[in-house]
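Form predicted on its own, single chain, as structure tokens, below.
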Amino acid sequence: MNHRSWTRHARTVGVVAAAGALVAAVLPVLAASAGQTLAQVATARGFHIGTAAGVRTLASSQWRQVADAQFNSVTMGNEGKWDATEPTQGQFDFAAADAIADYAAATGKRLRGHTLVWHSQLPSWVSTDRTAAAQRQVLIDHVTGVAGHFAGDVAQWDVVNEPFNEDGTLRSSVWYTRLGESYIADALTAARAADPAAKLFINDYNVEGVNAKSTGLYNLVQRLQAAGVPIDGVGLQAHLIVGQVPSTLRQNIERFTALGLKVEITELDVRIPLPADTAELTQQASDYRAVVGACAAVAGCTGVTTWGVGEVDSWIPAFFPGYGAALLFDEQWRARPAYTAVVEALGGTATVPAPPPVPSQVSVASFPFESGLAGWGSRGSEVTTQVTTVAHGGTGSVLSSGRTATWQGPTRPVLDLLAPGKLYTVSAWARTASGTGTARLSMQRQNGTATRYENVSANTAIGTSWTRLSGDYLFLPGATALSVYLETTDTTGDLYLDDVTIETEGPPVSSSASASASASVSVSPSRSPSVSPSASRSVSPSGSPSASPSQGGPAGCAVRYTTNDWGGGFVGDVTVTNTGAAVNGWTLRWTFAGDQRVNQAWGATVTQTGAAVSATNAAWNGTVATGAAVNFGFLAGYTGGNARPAAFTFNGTACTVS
């Protein structure tokens, strides 16, 4: 059985074991609905109503229960983009995207792939200086690798995303600058060869009505068709402002379908200035009715996807400060008036669904170290002991002594405690015996022969007081071993650890479930077979724990900091070139000059206290050789100015800035 067939086989045969909790969660919701759900109304007329999904949203029981019942299609969010699927050239990582594909298969939803070629969220290696021929091969190899991996699973691919400027000319991206317009044909052709069954789309924003940008897209499609390039459809993103649905939306849809194309509304949301009042919510419902109705009225318009389910997973508040309330469900998972409008636009009679129950937070494990190590040990030659002379809470803690490397520290296997697909909050308290260093709480995950080191939390630890480390960890399927561990940048100092806790979602708060406070699992998750057969990238080429991304130095550095600013919000792009000694693990620090606030990040874990920001490497980009560069990005908002930071430090070393 070849790799692609094996993947499909795993999803159809083994997916119930991997996602059984997801399937079980939807059954009582459907049974409790007095009328038809939005998905049932859409399915009855052969229409697709979808939502974007991410692996973290899949871990929310409330998100799943709403999405399971109300949508019959799902689109990959960030998990299908280049930085997630091929962060290092030739080394593909499909664990996160596979989780979304598995969810779609388990719940019987159509899967849309997003996106194969885009100018944004590209790893820095993609833009390295190379010949046009080499750049074209980079594109073809990526499209072939990703589309080929999901062949037979993805119904539609957004092959090329956002290629146009507002005036209808092609955007000056790394693709257009180096390859010209031909990159679009190259991507479509490679996608068709990799998966002949998938429908191939070009997707863009501000192309909903007839305007210069949509006309540029229309003309491009005609040129592609005339040249025999495979193109099946266009995606109109439809990120709209309340009361501003283009009057020419249906006319625009009809001119594309007249070319023999399918059309889909791919990223619909209708944002409102906050706080939203009754009149604005009523207008928003009218807007949703108009968009969905326009699509449903044209035979070739086959579906509408909203970019999220509710306020919890909406991108709008982060990108457009002062705006929100853009989706069908609010922050309490209650249906907005727009929900009824969409059901009615598809010819159904709406029954407003009840919000899903609020889950409790239950303890999976707790390690207070009052009477022993409770399964904790050493990662190397250091010595791990339980002591009663220093403690954060109670009378005991764990001491790691005799450390000779940054990666050494206390560790414990936790594969038996965690269930794939669930989101966990992992917390601990750390302290150095003396001096100051950066402590990091991480997970070491083994997938077959590949090892990954995944950061949970990092913070400054000192010898005079305890430091709390706390963060979320999403456990993806396919692990054969999993351990939590603590390390610091100090290669020789003793290290204390205390009061480690692991929590996750539990039964609804109204139920009488009890939570375990001992160092044992409080629920009994069944172990499931791997449904993620792809080879994860290996961060440990030597097979030794010393390849763990532990911070080191000294290092010289040069930082390139750029922003894409729209007033009130911006996307930051940061590239750090290591001009000093090689490092295993890094933290870049800077201080904002104004009131900028980071909302989300990719390629790094970014934390902010006041104006001070710390970006710590992701699991896959901690090792930076001398002369190599690492790239990450973030999304931020502000109310004042957006002045550039004046200085950056890389593992404590001041960098030159450009």
Ligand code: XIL
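Numbering follows the first chain given and starts at 1. Being a predicted model, the structure only gives us computed values, none of them experimental. The term rigid core refers to the maximal set of C-alpha atoms that superpose within 1.5 Å between the two forms. What changes on going to the form predicted together with the ligand:
Superposition of the core reveals a Cα shift of 2 Å or more for A450 between these two forms. After superposing the rigid core, the Cα of G380 is displaced by 2 Å or more between these two forms. Once the rigid core is overlaid between these two forms, G152 does not reach a Cα shift of 2 Å, moving by less than that.
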Second form
Amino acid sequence: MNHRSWTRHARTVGVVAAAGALVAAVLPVLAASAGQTLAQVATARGFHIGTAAGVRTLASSQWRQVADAQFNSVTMGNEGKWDATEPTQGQFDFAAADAIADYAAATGKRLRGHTLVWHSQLPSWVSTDRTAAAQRQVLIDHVTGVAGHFAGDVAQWDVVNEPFNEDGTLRSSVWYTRLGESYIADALTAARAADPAAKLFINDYNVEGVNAKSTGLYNLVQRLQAAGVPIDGVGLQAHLIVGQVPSTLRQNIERFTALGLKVEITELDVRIPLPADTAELTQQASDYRAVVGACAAVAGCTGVTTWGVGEVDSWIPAFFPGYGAALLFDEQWRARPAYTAVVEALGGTATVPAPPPVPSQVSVASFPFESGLAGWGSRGSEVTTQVTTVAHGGTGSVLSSGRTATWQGPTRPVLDLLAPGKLYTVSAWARTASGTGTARLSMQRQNGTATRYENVSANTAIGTSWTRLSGDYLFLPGATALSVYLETTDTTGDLYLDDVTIETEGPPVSSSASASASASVSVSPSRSPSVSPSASRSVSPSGSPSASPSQGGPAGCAVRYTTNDWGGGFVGDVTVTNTGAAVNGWTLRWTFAGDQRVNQAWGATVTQTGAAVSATNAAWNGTVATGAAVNFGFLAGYTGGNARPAAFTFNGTACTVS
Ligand code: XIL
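Could you give the coordinates for the form predicted together with the ligand, as opposed to the form predicted on its own above?
Starting with the chain above, the whole complex follows.
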């Protein structure tokens, strides 16, 4: 089984789907209660309504439920930019961008590529001193590498992003300064060669109305057309301020479509000074109606993309301090008035969609260090021991002593605990043995030969009293090894570590929004970010990798089996709630109805003989208390149908199934 060397599709469709397996189960209910969604209204008239997507937003079941239902197009938010795709010259990294592409494929959405050549979010190597010829080659190699990787998948590429100054002259970027205007033709030509099917766009902001900048763009595309350079469309970003939709928007769109070009509104948001009041939200709705209406009224204007779904994934609050409320959904994923306006602008009748259920936060692992190191050890020559002299909770903790470098500290492999594509909250308590220092939690992620060190919690001053370190970690696909560790930036002194927890999204908490969707979920939720290790619902790593299966036999179990299926393959997500006596070691068995074959699993060891499957606990989740639940997932392929297994047994006892 070598899933690491799978093709882009085989690998990452599954990975992204893993985060959304839950979504698949609740979506039909959400859609049904929502009536005709924005995406359905758009699709019915051959229009595209899109959102920017990011690997981080994809890990949110709430984001996905709204995006799955409401948009029929997605744009790479940051994942397709140069710093993400070619951080080191000649070494392309598509893990994150693949996740967006595969999300689009798995959910049947059109994909917009963003962006091949830009002056921003460039790694520093791009701008180091070199000849014009070498700089041109850097550009062509990048465009060829990225557009070639996604060839056939991307409907439209923002080939050149933001090339203009406000007065309509070309911006003095590293590209223009070193290569002159020819860089634009070079980029377009290389993109066409690498992906003949993709429509090639030039994209900019403040080009929505007829003005000096949009006229600069208008003149440029005419020059390109005259020179026979491939150019298919212009993107009007449309980062607007409430009440300020340019009156010449439609006229401007029409002058571009009159050149035979497509026009798209590519990054729409309408920001409001915070707090937004009702009058501003009403004005915003009419702004959205005006923008979408102007585009939809012109045959060559083929789509509108908003720059995110809701408050949570909007770039506005961070980039325009004091502004926000710029997108169609609010901080709780409730539709704003602008939602209805957009549906109506596309000729539909809006039914305000129910917000998606709030997910629970479930424990993936907890390390209270009450007995032994539970798999923790040293990163270098320092010494890692379990001690009972100092503790944050209980009576045990870990001491890291004899450190001789800042990077040394307690570490533990966690590859088998985490599922790629998911977002985790990693927390721990740390202190020094004496004096003060600055500590943080980090991850060491190995992708074949490449090693990445990823900061999880912020640098935090610690002293001789316990301090909590906590942060989110998005586990990108493709890792061959992964370890969590504690490090310090400024000391070689002794450190204590205790009560490390790893949590992630679980099934929905409440049944309020989609009653029948969440009614089947039988885990007890805990949304509290400060889940104490002892309160951890289900999982308490035993530290012994050989926790023997089938110890104890429950009198009852409830299985929730969901799949996210893309035809020929699927991600299975299984939650078992133990309604019987506590178990220490478990095996869940079922028989596939067709020729499904599991080829990767996380959270359990899955073996298959013919159609019979058995999933045995991992070293760290064998103990399941009464009423607690345990979750694992797997990736499988099939050629016939993908009917659900009818029955499951948990340590030999038949389970109820939902
Ligand atoms: C923004 C992203 O949304 C942010 O997350 C990032 O930090 C900066 O870039 N014009 C563009 C987009 O073409 O790529 C920008 O996206 C917003 C402005």
